[in-house]
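Only one chain is included here, represented as C-alpha coordinates and corresponding to the form predicted on its own.
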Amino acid sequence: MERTRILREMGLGPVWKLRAVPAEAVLDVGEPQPASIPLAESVPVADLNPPLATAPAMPGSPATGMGWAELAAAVSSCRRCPLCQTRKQAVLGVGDVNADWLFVGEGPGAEEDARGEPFVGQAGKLLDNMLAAIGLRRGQNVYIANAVKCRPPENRTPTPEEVAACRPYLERQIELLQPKLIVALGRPAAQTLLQAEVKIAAARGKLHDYRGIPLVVTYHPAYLLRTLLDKAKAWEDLCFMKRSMPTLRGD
(Lines of atoms letter the chains of each structure in order from A and count residues from 1; the text may use other names and numbers.)
(Lines give C-alpha, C1' and ligand atoms only; values in the text may rest on other atoms or scores of the structure.)
Protein backbone atom coordinates (compact mmCIF):
# COMPACT_ATOMS: atom_id res chain seq x y z
CA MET A 1 0.00 0.00 0.00
CA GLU A 2 1.43 3.36 -1.07
CA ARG A 3 0.53 5.16 2.16
CA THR A 4 2.15 2.40 4.21
CA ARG A 5 5.36 2.78 2.22
CA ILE A 6 5.36 6.56 2.70
CA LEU A 7 4.76 6.25 6.43
CA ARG A 8 7.58 3.73 6.69
CA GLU A 9 9.93 6.16 4.92
CA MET A 10 8.86 8.83 7.38
CA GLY A 11 9.80 6.48 10.22
CA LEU A 12 6.18 6.16 11.33
CA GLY A 13 5.37 2.59 10.34
CA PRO A 14 4.98 0.99 13.79
CA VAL A 15 3.75 4.06 15.66
CA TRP A 16 0.10 3.59 14.78
CA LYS A 17 -0.14 0.18 16.45
CA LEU A 18 -0.14 1.77 19.90
CA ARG A 19 -3.28 0.80 21.77
CA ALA A 20 -3.87 4.40 22.86
CA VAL A 21 -4.51 5.47 19.27
CA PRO A 22 -7.67 4.16 17.56
CA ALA A 23 -6.85 2.81 14.09
CA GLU A 24 -9.55 4.85 12.40
CA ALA A 25 -8.10 8.07 13.79
CA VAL A 26 -4.83 7.61 11.95
CA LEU A 27 -5.58 5.56 8.88
CA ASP A 28 -8.64 7.38 7.51
CA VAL A 29 -6.82 10.58 6.62
CA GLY A 30 -8.55 10.66 3.26
CA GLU A 31 -11.97 10.79 4.91
CA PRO A 32 -12.43 14.34 6.33
CA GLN A 33 -14.24 14.46 9.65
CA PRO A 34 -14.97 18.13 10.32
CA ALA A 35 -16.89 17.37 13.48
CA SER A 36 -13.72 16.08 15.12
CA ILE A 37 -11.72 19.24 14.48
CA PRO A 38 -11.29 21.50 17.52
CA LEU A 39 -12.12 24.61 15.51
CA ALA A 40 -13.87 26.12 18.49
CA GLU A 41 -10.52 25.97 20.24
CA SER A 42 -8.81 28.15 17.66
CA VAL A 43 -6.80 30.56 19.76
CA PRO A 44 -5.08 33.76 18.66
CA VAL A 45 -1.36 33.33 19.12
CA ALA A 46 -1.29 36.41 21.34
CA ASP A 47 -3.29 34.44 23.89
CA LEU A 48 -0.64 31.73 23.95
CA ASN A 49 2.64 33.58 23.72
CA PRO A 50 4.07 37.04 24.40
CA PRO A 51 4.87 39.41 21.52
CA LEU A 52 8.11 38.68 19.74
CA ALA A 53 10.95 41.17 20.13
CA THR A 54 11.87 41.52 16.46
CA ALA A 55 13.54 44.12 14.35
CA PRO A 56 10.99 46.40 12.66
CA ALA A 57 10.41 45.95 8.96
CA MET A 58 12.79 48.05 6.93
CA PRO A 59 11.25 51.22 5.52
CA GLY A 60 10.34 51.40 1.87
CA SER A 61 9.04 47.89 1.24
CA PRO A 62 10.51 46.64 -2.03
CA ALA A 63 7.59 44.36 -2.85
CA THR A 64 4.47 46.54 -2.78
CA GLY A 65 2.30 45.90 -5.82
CA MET A 66 4.72 43.48 -7.48
CA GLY A 67 3.63 40.52 -9.57
CA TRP A 68 5.44 37.20 -9.53
CA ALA A 69 8.00 38.08 -12.20
CA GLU A 70 8.86 41.40 -10.58
CA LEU A 71 9.06 39.75 -7.16
CA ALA A 72 11.43 37.06 -8.43
CA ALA A 73 13.67 39.69 -9.99
CA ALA A 74 13.67 41.80 -6.82
CA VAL A 75 14.58 38.85 -4.61
CA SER A 76 17.35 37.66 -6.92
CA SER A 77 19.01 41.10 -6.84
CA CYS A 78 18.22 41.97 -3.21
CA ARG A 79 20.96 43.64 -1.14
CA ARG A 80 18.88 44.53 1.93
CA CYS A 81 20.93 42.50 4.43
CA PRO A 82 24.43 40.95 4.70
CA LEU A 83 23.20 37.50 3.62
CA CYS A 84 23.49 38.67 0.02
CA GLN A 85 27.28 38.67 0.45
CA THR A 86 27.56 34.93 1.10
CA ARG A 87 24.69 33.44 -0.92
CA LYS A 88 25.07 31.69 -4.24
CA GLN A 89 21.54 32.66 -5.20
CA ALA A 90 18.37 33.85 -3.54
CA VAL A 91 15.54 31.31 -3.27
CA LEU A 92 12.08 32.82 -3.70
CA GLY A 93 9.94 29.69 -3.57
CA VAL A 94 8.48 26.96 -5.74
CA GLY A 95 5.09 25.55 -6.59
CA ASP A 96 1.57 26.34 -7.73
CA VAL A 97 0.89 30.08 -7.61
CA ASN A 98 -2.83 29.31 -7.23
CA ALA A 99 -2.28 26.88 -4.36
CA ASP A 100 -4.61 26.39 -1.41
CA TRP A 101 -1.67 25.17 0.69
CA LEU A 102 1.37 27.30 1.60
CA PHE A 103 4.27 25.72 3.51
CA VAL A 104 6.82 28.13 4.99
CA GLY A 105 10.20 27.08 6.37
CA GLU A 106 13.10 28.98 7.88
CA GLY A 107 15.63 29.58 5.12
CA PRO A 108 17.66 27.90 2.38
CA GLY A 109 20.37 25.40 3.27
CA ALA A 110 23.47 24.55 1.26
CA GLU A 111 21.65 22.44 -1.34
CA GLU A 112 18.84 24.97 -1.69
CA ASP A 113 21.41 27.74 -2.12
CA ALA A 114 23.10 25.74 -4.89
CA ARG A 115 19.93 24.67 -6.72
CA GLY A 116 17.70 27.70 -6.15
CA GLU A 117 14.75 25.69 -4.83
CA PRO A 118 13.49 25.35 -1.23
CA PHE A 119 13.44 22.03 0.59
CA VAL A 120 15.71 19.77 -1.43
CA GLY A 121 18.03 17.11 -0.04
CA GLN A 122 17.00 14.93 2.89
CA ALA A 123 14.71 17.51 4.51
CA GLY A 124 13.02 18.05 1.15
CA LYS A 125 12.53 14.32 0.65
CA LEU A 126 10.90 14.07 4.07
CA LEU A 127 8.65 17.05 3.31
CA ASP A 128 7.61 15.43 0.02
CA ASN A 129 6.74 12.23 1.92
CA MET A 130 4.76 14.24 4.46
CA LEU A 131 2.81 15.89 1.64
CA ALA A 132 2.19 12.56 -0.08
CA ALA A 133 0.89 11.05 3.16
CA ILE A 134 -2.05 13.48 3.10
CA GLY A 135 -2.62 13.33 -0.65
CA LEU A 136 -0.56 16.38 -1.66
CA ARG A 137 2.30 16.78 -4.09
CA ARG A 138 4.95 19.45 -4.58
CA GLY A 139 3.82 21.82 -7.33
CA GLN A 140 0.19 20.69 -7.33
CA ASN A 141 -2.01 22.94 -5.17
CA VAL A 142 1.06 23.44 -2.95
CA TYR A 143 3.50 26.34 -2.74
CA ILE A 144 6.71 26.17 -0.66
CA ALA A 145 8.67 29.19 0.58
CA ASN A 146 10.99 30.30 3.37
CA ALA A 147 11.00 33.16 5.84
CA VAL A 148 14.37 34.34 4.50
CA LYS A 149 15.40 33.96 0.88
CA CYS A 150 19.18 33.68 1.27
CA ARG A 151 21.14 31.02 3.11
CA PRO A 152 22.49 32.08 6.53
CA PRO A 153 26.15 30.98 6.85
CA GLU A 154 26.55 27.49 8.36
CA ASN A 155 22.73 27.20 8.28
CA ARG A 156 22.44 29.25 11.47
CA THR A 157 19.10 30.75 12.54
CA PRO A 158 18.43 34.06 10.77
CA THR A 159 18.83 37.18 12.87
CA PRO A 160 15.83 39.45 13.55
CA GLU A 161 17.35 42.01 11.17
CA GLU A 162 17.64 39.44 8.37
CA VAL A 163 14.07 38.29 8.91
CA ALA A 164 12.84 41.89 8.87
CA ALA A 165 14.69 42.57 5.61
CA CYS A 166 13.01 39.59 3.93
CA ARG A 167 9.58 39.86 5.50
CA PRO A 168 8.12 42.13 2.78
CA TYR A 169 8.91 39.47 0.16
CA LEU A 170 7.12 36.73 2.12
CA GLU A 171 4.19 39.02 2.83
CA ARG A 172 3.85 39.81 -0.87
CA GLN A 173 4.00 36.11 -1.74
CA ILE A 174 1.10 35.47 0.62
CA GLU A 175 -0.84 38.43 -0.82
CA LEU A 176 -0.42 37.00 -4.32
CA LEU A 177 -1.18 33.41 -3.34
CA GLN A 178 -4.12 33.99 -0.99
CA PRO A 179 -3.82 30.40 0.28
CA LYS A 180 -6.57 28.69 2.22
CA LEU A 181 -4.10 27.44 4.82
CA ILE A 182 -0.54 28.37 5.83
CA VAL A 183 1.67 25.75 7.44
CA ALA A 184 4.59 27.16 9.45
CA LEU A 185 7.40 24.59 9.51
CA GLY A 186 9.40 25.19 12.66
CA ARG A 187 9.68 27.90 15.25
CA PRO A 188 11.48 30.61 13.20
CA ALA A 189 8.87 30.44 10.45
CA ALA A 190 6.01 30.49 12.98
CA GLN A 191 7.48 33.50 14.80
CA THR A 192 8.05 35.37 11.53
CA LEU A 193 4.45 34.89 10.45
CA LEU A 194 2.75 35.36 13.82
CA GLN A 195 5.09 38.05 15.17
CA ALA A 196 5.07 36.45 18.60
CA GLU A 197 7.23 34.12 20.65
CA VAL A 198 6.14 30.61 19.71
CA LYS A 199 6.65 27.30 21.46
CA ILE A 200 5.88 24.50 19.04
CA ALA A 201 4.45 22.22 21.74
CA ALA A 202 1.91 24.87 22.78
CA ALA A 203 1.09 26.10 19.28
CA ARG A 204 0.42 22.72 17.65
CA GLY A 205 -3.09 21.44 17.02
CA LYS A 206 -4.70 24.89 16.77
CA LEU A 207 -5.74 27.20 13.97
CA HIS A 208 -3.89 30.50 14.35
CA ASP A 209 -4.49 33.59 12.25
CA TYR A 210 -2.27 35.37 9.76
CA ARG A 211 -4.16 38.43 8.49
CA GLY A 212 -7.37 36.47 8.17
CA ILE A 213 -5.74 33.30 6.80
CA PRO A 214 -5.74 30.20 9.05
CA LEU A 215 -2.26 29.04 10.03
CA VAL A 216 -1.03 25.76 11.53
CA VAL A 217 2.29 25.28 13.30
CA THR A 218 4.30 22.05 13.08
CA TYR A 219 7.89 20.83 13.15
CA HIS A 220 10.49 21.55 10.48
CA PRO A 221 11.49 18.43 8.48
CA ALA A 222 15.18 19.00 9.28
CA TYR A 223 14.31 18.88 12.99
CA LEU A 224 12.36 15.66 12.47
CA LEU A 225 15.40 14.05 10.86
CA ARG A 226 17.29 14.70 14.11
CA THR A 227 14.42 13.96 16.52
CA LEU A 228 12.70 10.80 15.34
CA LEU A 229 10.30 10.54 18.28
CA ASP A 230 8.55 13.75 17.22
CA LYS A 231 7.66 12.32 13.81
CA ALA A 232 4.51 10.89 15.41
CA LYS A 233 3.52 14.38 16.54
CA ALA A 234 4.17 15.72 13.05
CA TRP A 235 1.84 13.04 11.67
CA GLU A 236 -0.86 14.17 14.09
CA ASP A 237 -0.38 17.71 12.78
CA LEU A 238 -0.71 16.51 9.17
CA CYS A 239 -3.96 14.74 10.04
CA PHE A 240 -5.25 17.92 11.70
CA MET A 241 -4.41 19.97 8.59
CA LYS A 242 -6.09 17.44 6.29
CA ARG A 243 -9.26 17.37 8.37
CA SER A 244 -9.33 21.15 8.70
CA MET A 245 -8.94 22.05 5.03
CA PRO A 246 -12.50 21.19 3.89
CA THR A 247 -13.89 23.65 6.43
CA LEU A 248 -11.66 26.48 5.12
CA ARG A 249 -12.30 26.38 1.39
CA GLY A 250 -15.38 28.58 1.32
CA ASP A 251 -16.74 26.67 -1.68
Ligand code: URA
Given for the second form:
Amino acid sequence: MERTRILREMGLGPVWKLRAVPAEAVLDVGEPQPASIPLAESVPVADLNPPLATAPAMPGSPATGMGWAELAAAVSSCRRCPLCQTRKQAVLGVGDVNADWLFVGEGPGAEEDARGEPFVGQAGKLLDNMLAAIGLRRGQNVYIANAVKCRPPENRTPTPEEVAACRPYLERQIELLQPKLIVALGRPAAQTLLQAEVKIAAARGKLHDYRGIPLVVTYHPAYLLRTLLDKAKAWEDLCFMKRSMPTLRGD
Ligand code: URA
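Previous: the form predicted on its own; requested now: the form predicted together with ligand URA:
Below: every chain and molecule of the assembly, starting with the one above.
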Protein backbone atom coordinates (compact mmCIF):
# COMPACT_ATOMS: atom_id res chain seq x y z
CA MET A 1 0.00 0.00 0.00
CA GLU A 2 1.24 3.47 -0.95
CA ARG A 3 1.02 4.95 2.55
CA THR A 4 2.80 1.97 4.08
CA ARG A 5 5.58 2.38 1.54
CA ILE A 6 5.86 6.09 2.34
CA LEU A 7 6.00 5.45 6.07
CA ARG A 8 8.66 2.81 5.55
CA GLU A 9 10.67 5.25 3.43
CA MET A 10 10.38 7.85 6.20
CA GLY A 11 11.68 5.25 8.64
CA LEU A 12 8.42 5.35 10.59
CA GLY A 13 7.15 1.85 10.02
CA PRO A 14 9.51 0.00 12.37
CA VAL A 15 9.18 2.65 15.08
CA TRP A 16 5.40 2.41 15.10
CA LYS A 17 5.53 -1.39 15.04
CA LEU A 18 7.92 -1.49 18.00
CA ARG A 19 5.54 0.64 20.02
CA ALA A 20 2.61 -1.56 18.97
CA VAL A 21 0.54 1.34 17.69
CA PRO A 22 -2.50 -0.02 15.89
CA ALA A 23 -2.40 0.50 12.13
CA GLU A 24 -5.63 2.55 12.27
CA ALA A 25 -3.89 5.09 14.50
CA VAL A 26 -1.25 5.59 11.85
CA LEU A 27 -3.60 5.76 8.93
CA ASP A 28 -6.36 7.85 10.41
CA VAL A 29 -4.86 11.29 9.91
CA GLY A 30 -7.52 12.69 7.65
CA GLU A 31 -10.25 12.85 10.27
CA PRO A 32 -10.65 16.28 11.82
CA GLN A 33 -10.45 16.10 15.61
CA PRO A 34 -10.79 19.73 16.64
CA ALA A 35 -11.45 18.97 20.29
CA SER A 36 -7.99 17.48 20.68
CA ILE A 37 -6.14 20.48 19.31
CA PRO A 38 -4.69 22.80 21.94
CA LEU A 39 -5.60 26.27 20.77
CA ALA A 40 -3.20 29.16 20.68
CA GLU A 41 -5.15 30.98 23.42
CA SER A 42 -4.46 28.14 25.85
CA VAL A 43 -0.77 28.04 25.00
CA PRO A 44 0.52 31.58 25.19
CA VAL A 45 3.64 31.80 23.07
CA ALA A 46 5.23 34.21 25.50
CA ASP A 47 5.01 31.68 28.34
CA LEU A 48 6.70 29.00 26.33
CA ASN A 49 9.23 31.10 24.58
CA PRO A 50 11.38 33.73 26.26
CA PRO A 51 12.42 36.50 23.89
CA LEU A 52 15.37 35.62 21.73
CA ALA A 53 18.50 37.72 21.84
CA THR A 54 18.55 38.19 18.08
CA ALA A 55 20.42 40.76 16.12
CA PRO A 56 18.11 43.74 15.63
CA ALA A 57 16.32 43.83 12.29
CA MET A 58 17.97 46.25 9.94
CA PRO A 59 16.02 49.49 9.69
CA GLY A 60 13.68 49.82 6.72
CA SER A 61 12.55 46.55 5.19
CA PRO A 62 14.01 46.15 1.70
CA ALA A 63 10.93 44.17 0.67
CA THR A 64 8.06 46.44 1.69
CA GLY A 65 5.28 46.43 -0.89
CA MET A 66 7.09 44.17 -3.31
CA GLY A 67 5.26 41.68 -5.54
CA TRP A 68 6.66 38.24 -6.32
CA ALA A 69 8.71 39.30 -9.34
CA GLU A 70 10.30 42.24 -7.53
CA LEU A 71 10.95 40.10 -4.48
CA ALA A 72 12.64 37.41 -6.57
CA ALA A 73 14.84 40.04 -8.22
CA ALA A 74 15.70 41.66 -4.88
CA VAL A 75 16.64 38.34 -3.31
CA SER A 76 18.74 37.20 -6.25
CA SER A 77 20.79 40.40 -6.18
CA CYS A 78 20.78 40.80 -2.39
CA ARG A 79 24.03 41.86 -0.70
CA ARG A 80 22.71 42.48 2.81
CA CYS A 81 24.93 39.91 4.48
CA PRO A 82 28.20 38.09 3.80
CA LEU A 83 26.44 34.94 2.55
CA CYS A 84 26.12 36.65 -0.83
CA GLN A 85 29.89 36.27 -1.26
CA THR A 86 29.85 32.48 -1.19
CA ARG A 87 26.46 31.58 -2.68
CA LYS A 88 26.07 30.30 -6.23
CA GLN A 89 22.57 31.71 -6.25
CA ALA A 90 19.95 32.86 -3.79
CA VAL A 91 17.02 30.49 -3.24
CA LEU A 92 13.76 32.38 -2.73
CA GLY A 93 11.34 29.47 -2.40
CA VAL A 94 9.16 27.21 -4.46
CA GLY A 95 5.54 26.28 -4.76
CA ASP A 96 1.98 27.41 -5.04
CA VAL A 97 1.68 31.12 -4.26
CA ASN A 98 -1.95 30.51 -3.23
CA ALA A 99 -0.98 27.69 -0.87
CA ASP A 100 -2.66 27.04 2.46
CA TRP A 101 0.52 25.37 3.72
CA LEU A 102 3.88 27.11 4.14
CA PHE A 103 6.88 25.03 5.22
CA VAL A 104 9.94 27.00 6.35
CA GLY A 105 13.38 25.46 6.69
CA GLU A 106 16.72 26.87 7.76
CA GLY A 107 18.70 27.68 4.63
CA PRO A 108 19.85 26.18 1.33
CA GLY A 109 22.46 23.44 1.31
CA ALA A 110 24.87 22.60 -1.49
CA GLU A 111 22.29 21.05 -3.80
CA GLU A 112 19.77 23.82 -3.22
CA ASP A 113 22.49 26.42 -3.88
CA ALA A 114 23.32 24.67 -7.15
CA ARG A 115 19.73 24.17 -8.30
CA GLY A 116 18.06 27.28 -6.93
CA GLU A 117 15.25 25.35 -5.25
CA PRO A 118 14.76 24.62 -1.53
CA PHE A 119 14.85 21.09 -0.14
CA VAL A 120 16.05 19.18 -3.19
CA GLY A 121 18.74 17.11 -1.42
CA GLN A 122 18.35 14.18 0.98
CA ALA A 123 16.45 16.25 3.53
CA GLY A 124 14.19 17.40 0.71
CA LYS A 125 13.39 13.83 -0.25
CA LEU A 126 12.33 13.17 3.31
CA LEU A 127 10.30 16.38 3.34
CA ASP A 128 8.53 15.27 0.15
CA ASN A 129 7.74 11.94 1.82
CA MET A 130 6.46 13.71 4.92
CA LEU A 131 4.21 15.83 2.72
CA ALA A 132 2.97 12.75 0.86
CA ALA A 133 2.21 11.00 4.14
CA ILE A 134 -0.45 13.65 4.88
CA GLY A 135 -1.69 13.88 1.31
CA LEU A 136 0.34 16.94 0.25
CA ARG A 137 2.67 17.54 -2.67
CA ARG A 138 5.37 20.10 -3.30
CA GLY A 139 3.84 22.82 -5.45
CA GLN A 140 0.21 21.84 -4.86
CA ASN A 141 -1.28 23.95 -2.09
CA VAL A 142 2.21 23.92 -0.57
CA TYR A 143 4.93 26.57 -0.60
CA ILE A 144 8.45 25.87 0.70
CA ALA A 145 10.87 28.57 1.83
CA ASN A 146 13.84 29.02 4.12
CA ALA A 147 14.77 31.40 6.91
CA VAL A 148 17.84 32.48 4.94
CA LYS A 149 17.95 32.52 1.16
CA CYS A 150 21.67 31.95 0.67
CA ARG A 151 23.70 28.91 1.61
CA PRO A 152 25.73 29.25 4.79
CA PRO A 153 29.22 27.86 4.04
CA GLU A 154 29.76 24.25 5.17
CA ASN A 155 26.02 24.13 5.89
CA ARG A 156 26.56 25.83 9.23
CA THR A 157 23.63 27.35 11.10
CA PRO A 158 23.06 30.92 9.91
CA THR A 159 24.18 33.59 12.36
CA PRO A 160 21.61 35.88 14.04
CA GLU A 161 22.90 38.71 11.84
CA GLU A 162 22.35 36.68 8.65
CA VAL A 163 18.88 35.67 9.78
CA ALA A 164 18.01 39.27 10.66
CA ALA A 165 19.27 40.54 7.31
CA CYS A 166 17.14 37.99 5.44
CA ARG A 167 14.02 38.11 7.62
CA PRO A 168 12.31 40.92 5.67
CA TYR A 169 12.24 38.65 2.61
CA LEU A 170 10.57 35.82 4.50
CA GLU A 171 8.16 38.28 6.11
CA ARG A 172 7.20 39.63 2.68
CA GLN A 173 6.76 36.09 1.34
CA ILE A 174 4.35 35.37 4.17
CA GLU A 175 2.47 38.62 3.59
CA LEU A 176 2.04 37.70 -0.07
CA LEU A 177 1.17 34.06 0.57
CA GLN A 178 -1.17 34.52 3.54
CA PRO A 179 -1.00 30.78 4.27
CA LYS A 180 -3.48 29.17 6.62
CA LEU A 181 -0.74 27.33 8.47
CA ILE A 182 3.01 27.81 8.76
CA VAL A 183 5.17 24.80 9.59
CA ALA A 184 8.55 25.72 11.04
CA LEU A 185 11.03 22.94 10.31
CA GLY A 186 13.63 22.96 13.07
CA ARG A 187 14.82 25.43 15.62
CA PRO A 188 16.34 28.18 13.45
CA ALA A 189 13.14 28.49 11.40
CA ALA A 190 10.97 28.43 14.53
CA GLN A 191 13.10 31.05 16.28
CA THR A 192 13.19 33.28 13.22
CA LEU A 193 9.43 33.22 12.90
CA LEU A 194 8.48 33.36 16.56
CA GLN A 195 11.31 35.75 17.49
CA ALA A 196 11.77 33.78 20.67
CA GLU A 197 13.95 31.07 22.14
CA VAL A 198 12.40 27.78 21.03
CA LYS A 199 13.01 24.23 22.16
CA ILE A 200 11.44 21.93 19.61
CA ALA A 201 10.50 19.31 22.20
CA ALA A 202 8.52 21.88 24.20
CA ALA A 203 7.09 23.79 21.25
CA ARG A 204 5.73 20.91 19.14
CA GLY A 205 2.10 19.82 19.34
CA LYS A 206 0.76 23.34 19.84
CA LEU A 207 -0.54 26.11 17.66
CA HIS A 208 1.68 29.15 17.93
CA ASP A 209 1.05 32.50 16.34
CA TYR A 210 2.93 34.35 13.64
CA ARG A 211 1.22 37.73 13.19
CA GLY A 212 -2.22 36.13 13.34
CA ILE A 213 -1.28 33.05 11.29
CA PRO A 214 -1.20 29.72 13.15
CA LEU A 215 2.25 28.17 13.24
CA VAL A 216 3.38 24.70 14.23
CA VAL A 217 6.87 23.55 15.00
CA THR A 218 8.43 20.23 14.13
CA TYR A 219 11.81 18.65 13.63
CA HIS A 220 13.94 19.53 10.62
CA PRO A 221 14.10 16.67 8.06
CA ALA A 222 17.92 16.70 8.14
CA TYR A 223 17.77 16.10 11.90
CA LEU A 224 15.26 13.30 11.37
CA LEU A 225 17.63 11.61 8.91
CA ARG A 226 20.12 11.35 11.78
CA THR A 227 17.68 10.61 14.59
CA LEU A 228 15.47 7.65 13.80
CA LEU A 229 13.52 7.66 17.05
CA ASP A 230 12.29 11.22 16.65
CA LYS A 231 10.65 10.30 13.34
CA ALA A 232 7.76 8.91 15.37
CA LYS A 233 7.38 12.34 16.98
CA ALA A 234 7.54 13.96 13.56
CA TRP A 235 4.73 11.66 12.48
CA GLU A 236 2.66 12.83 15.48
CA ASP A 237 3.39 16.41 14.41
CA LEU A 238 2.23 15.68 10.86
CA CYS A 239 -0.99 14.20 12.21
CA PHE A 240 -1.45 17.27 14.42
CA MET A 241 -0.99 19.61 11.45
CA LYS A 242 -3.36 17.62 9.30
CA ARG A 243 -6.01 17.60 12.02
CA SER A 244 -5.52 21.30 12.72
CA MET A 245 -5.89 22.55 9.16
CA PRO A 246 -9.68 22.14 8.85
CA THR A 247 -10.16 24.08 12.09
CA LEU A 248 -8.24 27.12 10.83
CA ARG A 249 -9.63 30.32 9.39
CA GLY A 250 -11.33 30.02 6.03
CA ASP A 251 -11.96 26.26 6.17
N1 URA B 1 17.73 22.35 4.65
C2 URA B 1 17.00 23.47 4.75
O3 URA B 1 16.72 23.94 5.84
N4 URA B 1 16.58 24.04 3.64
C5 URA B 1 16.83 23.55 2.43
O6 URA B 1 16.40 24.15 1.46
C7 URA B 1 17.60 22.38 2.36
C8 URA B 1 18.04 21.80 3.48
